[in-house]
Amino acid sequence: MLTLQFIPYGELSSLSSEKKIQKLLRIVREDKIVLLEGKLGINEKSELIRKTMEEIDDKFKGIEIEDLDLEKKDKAFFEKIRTIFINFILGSRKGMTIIGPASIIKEIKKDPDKIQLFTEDTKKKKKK
């Protein structure tokens, strides 16, 4: 069975980067695909990948991660400044991040306006 777990922005916003990463990795190691409201910071994303690489073993094959920016690219100058200020104060709520185990996610395709997620049939894998 494929399990998706939605995590709203507010659930992680008060956590330190280290705690966010621990929580996300714990969920992904349970063979769940995380749908995260908002995006991780650049440092958080690279730290998540680094921690994942350290934890790879026979049972855990790593993660697939991709984010989608829902911001309009053709905003007026003052609207861009306003958005930057709001994101600085409140965090980047715009967008979505998908994180899942590499053993389940076959491929994530990203277009400017959408993400397509292709998964492996886990039942076939277990029969082998």
Given for the second form:
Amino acid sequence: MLTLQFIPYGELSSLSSEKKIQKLLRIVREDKIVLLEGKLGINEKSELIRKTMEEIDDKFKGIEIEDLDLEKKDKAFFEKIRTIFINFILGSRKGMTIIGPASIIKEIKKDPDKIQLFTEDTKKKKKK
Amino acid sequence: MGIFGNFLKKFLKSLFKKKGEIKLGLYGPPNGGKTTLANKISMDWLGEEVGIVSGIAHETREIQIKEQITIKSKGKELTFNLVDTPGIATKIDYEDFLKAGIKEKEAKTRAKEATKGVIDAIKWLDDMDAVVIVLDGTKDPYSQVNITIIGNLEARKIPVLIVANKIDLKKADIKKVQAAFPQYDVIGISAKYGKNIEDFYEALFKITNQ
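For comparison with the form predicted on its own, provide the form predicted together with the partner chain.
Time for the whole complex; same chain goes first.
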């Protein structure tokens, strides 16, 4: 059975990057797929990869991760650049992130306005 | 280390840096052709190879450095230390090594070394003066690994050149790589056959401001 766990932005926003990553990895290691409201900051993403590598063993094979922008495309140019830069560094409430165990998720494809998630067992296509 | 800390570190490093101490990193996902390119550069200018190349992912599991490579183009010279890094991935499964015909014990050891290699590659990002991202031009460039590496370099203000490798293969699509990263110079090459390598060397002068 496939379990999806939704995490609203508010549940992680008060946590430090370290605690945020610990929490995400703990859920993924329970063989659940995380649907996170918002996006991680760029340093948080590399830290998530680093921490994942530390935890890989015979049972835990790592993660698949993908995120999606939900920004309005008609924003003024300078406002858009400003928002992109801030979100890039700090992460953002807008958007959606999917993180799951590599043993369950075979592949995540971004298209780029939709995310397709292919699971290892069923290879059925799920869309978000 | 925070963004301000990175700026400070870079500033102090630039104050005490000697000529020819540019660290040029080769980064990217596994099997993009980083070591093939490192070997091509090193063979062209030093006459010796950097590391072993194979079709099995994570062949390079340790940072490999070739010091004092001097390249010449159009009357200019550029000396750098070439840093070939292990491929960065979000997953490593020892069973993939089994499928490649490697015995279980060795496969598990390789997987462990590969995870350490990824950690080291991330750690070394801070020390680079310029980075060449080596992507397999036949694969989808929109991966989180690529975005994370490039994003981290951008946040650290480290100059980036993107290489779409394997253009000798029919499936290679440079335009797709350019569309994915429109703010960067993208050069299509075949590291294996040396195709377009002169343009690549010329681009190295540009990203290192020489």
